[in-house]
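In C-alpha cells, the next block holds one chain alone, the form predicted on its own.
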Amino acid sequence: MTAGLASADHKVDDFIARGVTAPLPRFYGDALVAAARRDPRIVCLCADLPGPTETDAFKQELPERYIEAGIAEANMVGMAAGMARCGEIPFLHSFCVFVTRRAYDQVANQIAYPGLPVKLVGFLPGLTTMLGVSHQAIDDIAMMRALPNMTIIEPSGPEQLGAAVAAALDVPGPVYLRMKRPDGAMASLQARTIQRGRGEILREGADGTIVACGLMVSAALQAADRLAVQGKQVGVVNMPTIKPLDTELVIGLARRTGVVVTAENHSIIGGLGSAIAETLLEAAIPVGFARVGVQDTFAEGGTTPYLQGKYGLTAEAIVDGFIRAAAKRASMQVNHD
C-alpha cells in the first residue's frame, strides 16, 4: 500500500462507474426499491456486486430484505428458490455470465423446472466489458431460451430499464432480465414501458424490417436512417421480450416486407436471430434473411464502442446485412418467376 494512503482509498464499490465524472443514473435500482416498498414479498439477493448491479440503494434502504450471498451464484440460486417456495419474490443479481452459465444446473432444476417466481437479473450483457472472455455473456440468451417456463426480457436502453421491474413482476414464473447500465449521466430521458411478449414498432418501412434487442436497437435505427438515404424504407422493431417471442408481429412484417434482418449483442447462434429464423421457417415465409451479432467467436476485452466495431455490432454491419438479405429475396423472386 502506498505510504499515507488509507485502505478505504483503494476500495472500488462500483468499478463500472470508475472514471465517470458524474453519478450514473440507477433506473433499474430505483424502480426495484419503489416496487419493493409497494410489495413486501420482494427480496433482493446479490453476489457481492451491490454497486455494479444498482442494488446498493436497496441494501441501504431495505436492509432487512437484502441478502448478501457472496461470490457464490449457484448457492444464491438455491437460496432464492427456497425463499420463493416460502411466498417471497426474489430478485437475484450478478453479471449475466455468472447468473446464467455458472449457475445453469441450479437455475434449471431449482427454478425453471418448478416454475418459481424468481427473477434472475444479469448485468454486462454480451460485449460490454473490458474484463474479457470470462465476463462476456454471448451465450446467455441461448441457454435461457432452452429452459421451459423461462421468460427473457432485455430492455432497449436506459428508457426501458425501470419498466423491466414491472415487466418481470407481471410474469408469475421465472424471468431472466438482461440489463445494460447507462455509460454516463443523462440530462433527460423519455421512459417507455415494456409489454410482455410484444414487440415495439419504432419505425415503419415497406422495403424490409430490422428486428433488434438491447443496445442494438439504437444501431438498428441508425442503419434505417442510412438505408433511407439510399432510397430504402426499412422498418425497425424493438423486441424486449425474446421469450416468449412476438411471433405474430414477426410473421406479419416478414410477409409485408419480404426482408428481415436481426441484430443482437449476442452470438448469432441461439439468440434472437435464431428464434426469428425458426419462427419464419416453421411458418414457411419466403423471406430474405440475415443475422447480425457475434459471429461464433470469443472476444477480447475493450470499451463497448471498440468491441462493437471489431465484432460487427454496428449500424454499418446492419446495413450490410440488409443488402445481403435483400439480394437473397430478389434471387428467390427471380428463381420463382
Second form
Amino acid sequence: MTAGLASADHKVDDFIARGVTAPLPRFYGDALVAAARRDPRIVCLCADLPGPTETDAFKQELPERYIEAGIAEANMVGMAAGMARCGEIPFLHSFCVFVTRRAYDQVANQIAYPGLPVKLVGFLPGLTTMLGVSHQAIDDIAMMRALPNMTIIEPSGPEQLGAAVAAALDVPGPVYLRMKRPDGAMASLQARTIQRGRGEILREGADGTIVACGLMVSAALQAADRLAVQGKQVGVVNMPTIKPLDTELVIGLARRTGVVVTAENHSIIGGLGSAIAETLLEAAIPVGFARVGVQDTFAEGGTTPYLQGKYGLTAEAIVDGFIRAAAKRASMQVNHD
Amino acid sequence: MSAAPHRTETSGNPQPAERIHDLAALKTIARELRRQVVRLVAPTGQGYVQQGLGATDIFTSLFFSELRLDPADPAWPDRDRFLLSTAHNTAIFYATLAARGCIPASALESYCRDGSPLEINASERMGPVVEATCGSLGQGLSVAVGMALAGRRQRRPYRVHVVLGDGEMQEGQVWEAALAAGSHRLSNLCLLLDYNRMQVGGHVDSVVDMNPVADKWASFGFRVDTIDGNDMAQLLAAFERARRDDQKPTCIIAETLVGKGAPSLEGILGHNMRLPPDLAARALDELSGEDA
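With the form predicted on its own already on screen, would you show the form predicted together with the partner chain?
After this comes the whole thing, all chains and molecules, with the earlier chain placed first.
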C-alpha cells in the first residue's frame, strides 16, 4: 500500500461520528438478509447508501433481489409500489429525511393509500448526524403519523434493530422503520424483540411515567435513576411502535401515576409526545404532562451528544420535564380541591 | 394489417380476450368511444372532453388491439399492465373499459356523481382495472418501472404500458423514472406520451418549453417512435416495433389533436373545458357521421 493513498480500510462512508475504527455491527442488515433467505418475495431497494443503511450485505449476497435506485428517492418509492403490486415485499432504504420529507406525496399516493406491503426504512433519525438540517429528520414521525394505513416503528437501540425486520414483516401493510445505527462496537448486546403495537415497561414507578422512543429510552432510564435519588419512583416505558400507539398502556399508567413525560429524538410537534397528549386528553385523564424533544426549532450539524445537550434531549431535560409535569399535577389537584 | 396474434400465449394461462387488428373495426369503435366521451362530460357541462377526444385512438388501439387482458379476470397475474399517469383523462378511460367489458356499461351512469367509484380522477377505489392511483403528476412511470422490474425478475410475460401527458414531463420524477428504465433496459415497458401540447396554463411550450422531446427520451435510453397519435395504423405499428425491441424501453410520442373528431372542438385548448348543452349536441352531431 502506497502511503498517502486511501485504501479500502479508509472507506467509512457511514455518516456517523464515532470514535472506533472497527466496522460497525450490522444488526438490521443481517436480519434483513436472513429474512430474505426465508421469504423469496423480499426485495431490497436503496438510494446510493448501501453501507450507511446496512444493505451492503444484501447487495453482496442476494444481488438479483437488490435494486440500486440511485439518488432518486421519489422514483424509488414509486418503483417499490410497482413491485409490491406484483407480489413482492420491498424494503426501501435511505436516510429518514429522504424517505419521508422528500418523497411524501409519493409515499402517500403510491404506498399509504393502497396500503401496500412496502417497508420504508430510514436511518439518521432526529438529530443524529453531523450533516445538519438537510439530513436531520425532526418531522418524519409527524408526517408518517398523518398518513392513514401507516405503521411507525422505532427500535429503542441496537438491541432491537434485528427485531425491527420481524416487526415490519408482521404488518401486512406499509411500515416506516426509523432507525439509528450503533455508533460503536456492541460486544455484549442482548437482543430484544419488538411487539407490534405494544409498549414495553422497562421500569415500574408510582410517582410518574416516562414514555420514550429511540435513543431517548436510555436517557429516560438515566432520568429515572436520578429521580430515584430524589425520592421519586418514576416508571419508564419504551414505545417502539409509535403508530398504532399502545393507548391502553398509556391511559392505564397515566391514571395510576398521574404524571406523564414523553421523550423523543424528534420535534415535540406531531411525534410521540403529541400522540400521547391526544390520547390522554381524549380519554379525559387528569395528568401532569410534559414533552421532551426538539422544541420547534431547526438544529445544526454536530456530534450526537453535543446536539442532545444543546437541544434538550438528555436525562437532565427529562428530569426537568418530570418536575414541571409533577408541579402541574399538584396545582391541578389544589385547584380541584 | 395482419390479423395474426402478437405472440404465443403462455400455455396454461387463461385465454385473454380476443384482440382486434382490423383497422376499420377499430375506427368504428373509436368513433363510438368519442361519442361516449361527449355524452359522459355533457351532463356536468365541464370536464376533460378535449383530452378524451384527443386520446381516443390511443385508448382504442391499446385496449382493443394491444393489451393482453381478461375482462372476466381483471387481476389475471400475466395481464399486461396499463397505467394512466395523468389520471384525469377518465371520460375516455371509463368509456373504453366499459366498451371492452372490463367494467359494466351501467357503471358509466354514475360517472362523477357523488359517491361513485368512477371519480373524475381515476382511483383504485373502482377496482383492479386501476393499477395504481395516479394523478399527482409524474408518478405513473415510476410505478411502471417497478412493475416491469418485478415482471422480469419473476419471468412473467406481461408488458407494462403507461400513458403520460406531455405537460407531465415537467415533473422531475419523470426523469428519475426515465433514468431507471433506461438504466435497467426495460424492454417490457412502453411509454405513450399523449403529445397534445395542452396543459392548464395553455400551450405546453408556452408554459415550459420541453423541446427537443424525442432527443430527451432517446438520451435516457429509450427507443423513440414519433407518430400521429390519431392514426390507428401508425399506433398499431408502433406497438409492434415496441414489442420487437428486446434491449430498450420504448417511448411512443403520439402527437394528438385535442377535441379530435368534432370539428367544432378540434384544436381548442381547454384543460377542464366548459361544454354547454348546445356545444355538446353539435359535437355529437359531428361525431355521428361515417368514418373517414
